[in-house]
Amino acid sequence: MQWDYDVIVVGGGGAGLSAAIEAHDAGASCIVLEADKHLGGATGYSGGVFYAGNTSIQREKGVEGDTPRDVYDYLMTLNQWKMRPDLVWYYANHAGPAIEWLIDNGAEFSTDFLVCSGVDNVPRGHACKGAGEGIAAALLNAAGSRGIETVLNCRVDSLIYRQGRVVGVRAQDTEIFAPAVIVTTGGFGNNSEMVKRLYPAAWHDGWTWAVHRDNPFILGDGITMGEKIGAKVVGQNTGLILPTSGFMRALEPFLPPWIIVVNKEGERFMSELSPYSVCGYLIEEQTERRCWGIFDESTLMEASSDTRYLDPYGAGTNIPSWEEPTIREQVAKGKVKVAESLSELAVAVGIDAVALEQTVAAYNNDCDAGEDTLFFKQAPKLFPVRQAPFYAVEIRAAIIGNTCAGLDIDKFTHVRDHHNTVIPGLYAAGEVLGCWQGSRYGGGGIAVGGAIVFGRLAGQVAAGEVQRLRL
């Protein structure tokens, strides 16, 4: 067969560009096909945080001795060992080197924004200067300087599968042939039907939307193409779901520290400062999969203008959906409930009035003492709920941060079928995978980190196997 390229990369985001760069550097001719009008994908729109241990940035800040084994143990423990140990081990050992690789290619990471981005106490969240655009720009420049061919506005329709292997792709009535195809098309957050099928826990009618809404082709194309040739789909009903008030389609992964959050039973069930990596899951477990933020008039007047809690990573996320003008506007629309007593407020939103009053009384006592004795919330200040009128904002876990159902790979990024047999010629990396994250999001930067780490691996493996085919 006459090959047009050694490697075809379908998708030009963080995983795809990393794969193309590594394939090129290993001596393979390569082309990147991107459905959108620009490269960068979901990585370019992300907060630009990369989760890694044993990095030069950590050491510069004085964080010593954070080993790959520590990263591995944390991720496996968080997911109760319901993760692929081989993939987690590879990630733990290669995430740090991937940070250094990005730095070598022009990305800038500062000690000022090295944070604890998971539910651990070790700062492993490396925020890039310029957020996701900073990482994407470094990859774009690296690909451009190498002369890697890219085609925009080119949505791949299907894989070409002949005689038991993938030998190319079809795009815009054109067939392009290569002995290696790397699928890095991202997740399916913008495909409502696929969300309902593969991630029903994230679906709330009238509420659900994906943070990738500015990436119009996050539609699950790679999963669909893989399924058509027998690829196995795994990881159903996993991903990252984030809290939202539903006021607007604005990313608000961090709840205000000045509210208390209660469920239908009128009870607090989490710290209002719970990391976004676990907050949505906790909400999803409550009765009717919803809860309410409760606060009073004095708190609204005093606290709501302080929006620093929205941007702990310095990524530019600062959309004040809980500020006083917005709250009052939503009251007028009937979206936010208001009442002169807690019992009336409870009736208005359908929660247990007696329990709510008891919950508020206990919380107010804690506020007076200066310590949250139930969930140990470490807010700058605790605000009691005493001065009428009282407010209730419904909260649901309905923003899709990422989707984690998708293709299955072996530890070398080969896509596998329903019998766990490798499909020759087909590789995958990034959010199109369904075997990487597990049931719980490890922390800020796991998605971007996984895209870069496994994208690099896919490029290296594909190029090496193509070279062996030539012999």
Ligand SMILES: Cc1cc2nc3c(=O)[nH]c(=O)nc-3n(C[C@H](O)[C@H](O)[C@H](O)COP(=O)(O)OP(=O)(O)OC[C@H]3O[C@@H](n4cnc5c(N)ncnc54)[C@H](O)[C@@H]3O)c2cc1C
Second form
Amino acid sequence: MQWDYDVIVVGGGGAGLSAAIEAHDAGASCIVLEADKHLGGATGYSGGVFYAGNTSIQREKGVEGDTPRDVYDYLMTLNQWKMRPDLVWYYANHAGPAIEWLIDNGAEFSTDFLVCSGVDNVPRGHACKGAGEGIAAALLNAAGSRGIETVLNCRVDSLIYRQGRVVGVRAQDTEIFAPAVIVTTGGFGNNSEMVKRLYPAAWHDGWTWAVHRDNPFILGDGITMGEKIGAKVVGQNTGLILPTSGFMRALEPFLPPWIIVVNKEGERFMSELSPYSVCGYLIEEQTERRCWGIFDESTLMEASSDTRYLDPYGAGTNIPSWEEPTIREQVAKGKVKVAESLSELAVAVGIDAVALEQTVAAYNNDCDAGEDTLFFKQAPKLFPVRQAPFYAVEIRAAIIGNTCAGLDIDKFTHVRDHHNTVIPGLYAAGEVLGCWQGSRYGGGGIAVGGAIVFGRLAGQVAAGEVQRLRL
Ligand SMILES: Cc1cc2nc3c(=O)[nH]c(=O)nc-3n(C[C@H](O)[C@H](O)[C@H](O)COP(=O)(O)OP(=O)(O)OC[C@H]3O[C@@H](n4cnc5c(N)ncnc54)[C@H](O)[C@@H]3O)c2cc1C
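Swap state to the form predicted together with this ligand from the form predicted on its own:
What follows is the entire complex, opening with the chain shown before.
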């Protein structure tokens, strides 16, 4: 067979560029095909947070002794051991070195931006200077300085599969041949049909949108191409879902601490300050997959526009969806319900009225005593729900932070079919995978980290195998 390249990388985001650089450095000729008009993918638009332990940045900050075993235990435990141990172990051991590799390639990480980004208390969230753009720029420069060929506006349509192996790709009527094809096309958050099929928990008609909206090709192409040649799709219904009031397409980084959140049964079911990596899933588990933020008039006036109450983490963040003018606008539109009594409010939104009154009474007592005795919420101030009119804002977990259904790989990034057999010539890494993340988001940085760590591995393995084919 006449090969055009040793390795074809489909998708030029974080995983794809990392794969190409590693494949090149291992001696393979390589091309990156990118559908968009620029490289970088969602990685370039991301917050640029990378989850890793045992790094030089941690040590510089005085965080000593954070071992790969600690990272492994945390991720596995959070996911009730329902993650792939081989992949998690690899990640735990290679995420730190991947940060050092990015630094060597020009990315800047600093102790000032090292935060606890999961639901653990060890700072492992490494934010890159310039956010995702900083990581993408480092990878672009590294690829460019090596002379790695990249083609933009080149959407790959299909994999060429002959005599039991993948031998190339088709893009816009052109066929390109290589003994190794690495699929790194990212997630499928912008493809509503695929969300309905592979991530139904995230689908709320008229509500759902993905943070990947600036990346037009986050459509799950790699999954579709893989499925067509018999690749297995796993991880259905996993990903990161974030809560939203649905008023605007803006991220609401956390719920306002000054509301109480109740379910259809009229009960609080979580601390209103539950971390973003947890609360979406909890909301999704409630009856009718929704809940309501309840508050009263005096709280709306006092708390909603005061950053002391809006921004419990002191991150300098406001939540425009929850500020007084927005709420009043949404009342006028009929989207926020308002009533003179709690029981009327409950009827208006379909909540159990008796239970809501009981919940509010108990919460008000806690406010008077200064302690939330149900969830021990650590808000700057607890606001009782006492003075009519009363308000109810419907909340759903409908913002897709990332999608985690997708292709299945073995521990060397070979894509597997329905019999768990490797499909020769086909590799995958990044958000296109369905076997990396479990049912709970490990914390900020696990997606970018996974893309870089497994992208690098895919490039190394593919290049090595191509060389062995040549011998
Ligand atoms: C706004 C935002 C903030 C985020 N913040 C964080 C964060 O701080 N930390 C974190 O861990 N995660 C974060 N995420 C998630 C994270 O960025 C992604 O999961 C991760 O970067 C995916 O990397 P990837 O290389 O797999 O895919 P991408 O970087 O998305 O790259 C995929 C590329 O493939 C291209 N492509 C798609 N189909 C085709 C095709 N058919 N042919 C050719 N090319 C194709 C796309 O155009 C894209 O360029 C964030 C995501 C967004 C959108």
